[in-house]
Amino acid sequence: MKCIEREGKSASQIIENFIKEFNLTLNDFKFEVVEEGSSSFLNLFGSKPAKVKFFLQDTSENLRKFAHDLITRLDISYNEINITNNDREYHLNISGIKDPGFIIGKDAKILDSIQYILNQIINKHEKKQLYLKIDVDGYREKKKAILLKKVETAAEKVKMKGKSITLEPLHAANRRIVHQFIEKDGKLRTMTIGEGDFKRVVIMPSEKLKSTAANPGRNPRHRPGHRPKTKPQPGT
């Protein structure tokens, strides 16, 4: 529970300003009037401001509650919901599910659907744009590591042979992972081809890699220790 304290001329004015500041309704928070406030003669000496404490549920608490309610409705039992966040990005990992495949689904489509629903719920409740990512027993992280291993191998082949490689069809989240990984390497670039569920990422050599291949280095005739051939002189 988050506690925020405000001061002002009157409790009613403080509450009204708080509602406007955070774009809330009276049902979105609880409050406690700490000081009613008092005025002095001509409002010059001895006046005291009114003080009000506001109590707001933390985003992580709300998220945990919404996730629990949704999972329970699906008749799924679990051990723990772990939530971490970085600014407006929240990562929720559900652990201890007896049959994780049931909630993950093929290619994580069921998990993606649950993630989409919770994103809609939390954004509507918080009245601000948040991004939520849901995982089950670290499934997404494991799949990400496997994917990046494949991409790393493909990237090395492109560098060695100078020819493009097209990956297998990937859904949007995984394509984004590939693009972000490759864009860190100045010698490679990517593009997406195909439509719908059959979109693929192509890993290609960049102009920098092409120019390096075209000019691999010094002329071998001028490398250290090399003695260039000379024409035989007359009489030798």
Given for the second form:
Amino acid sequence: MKCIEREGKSASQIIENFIKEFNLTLNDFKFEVVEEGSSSFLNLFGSKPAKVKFFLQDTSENLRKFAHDLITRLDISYNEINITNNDREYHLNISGIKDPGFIIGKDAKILDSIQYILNQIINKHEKKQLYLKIDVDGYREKKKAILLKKVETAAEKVKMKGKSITLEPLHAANRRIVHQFIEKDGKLRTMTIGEGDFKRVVIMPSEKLKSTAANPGRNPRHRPGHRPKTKPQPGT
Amino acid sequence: MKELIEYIVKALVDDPSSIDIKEVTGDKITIFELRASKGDIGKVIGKRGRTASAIRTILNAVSARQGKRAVLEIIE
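Next up, the form predicted in complex with its partner chain, please; the one we just looked at was the form predicted on its own.
Every chain and every other molecule in the complex is listed next, the one we just looked at coming first.
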């Protein structure tokens, strides 16, 4: 938390000026009047200036507060919240939850919901857009490692056989992980097929490899997700 | 449970004082009726109802753990 001290004629005036200076609202900070200014009797003796201390909340502290408030209201107790940030990406790791399965939910649905709502709340209070990720005891990290392992074996297969592989439907965040992982490999490329909840990632050999494919019997024109229009059979 | 909904919704809207939540307790199901001011109702529902469904997901999970069922109704 940042602390700023200001002096002025009266407490209310200092606060007013402070709000103008930093373009804030009353919710953005806390303050404490250190000294109530007093204009001395008949202004004969030196009047005392008012002094106000301002406490500016910084983002991760704000975040911690919101997360704490929300989690405790869910009837969940935890040990600590660890916040790391990289520019606008904030990573919250909550550890020491008694029943982590509950807060994560099936397919991390509950954790995603909490993450979404917390994103909404924090972005309402912050001026610049933040991207928040919540993790429980490294759950997402573990899931990511498992997913990458799967993708790795699929990628090997694609390279070996020169045929594309379609993965199971994944969430947007997971698809992103796959895309980014495959992107690093120059010999492969990805695309997405399907709609809504059934979007799937296709891993396929990149064009370059196809043209130099040593195995012409593999049908290099084959495109996954592309269904050639079937011509109506004559006579039927 | 009401406190949880109230906290989430009030943190999302511009005018928290206009939020009104009524708890209707039935035999098996508890219904929470949520009213908000006109400008804020969209914030509670969210784009394509995403915020509303996120609140409902959390609500369902918490109530299921307590052996109850809860429904959130947003009333315009």
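Keep in mind it's a predicted model, so treat the numbers as computed, not measured. Numbering follows the first chain given and starts at 1. Basically, rigid core = biggest C-alpha set you can superpose within 1.5 Å across the two forms.
Trainee: Enter the rigid core superposed C-alpha shift of A11 between these two forms, rounded to one decimal in Å.
Mentor: Taking the core as reference, the C-alpha of A11 is shifted 11.1 Å.
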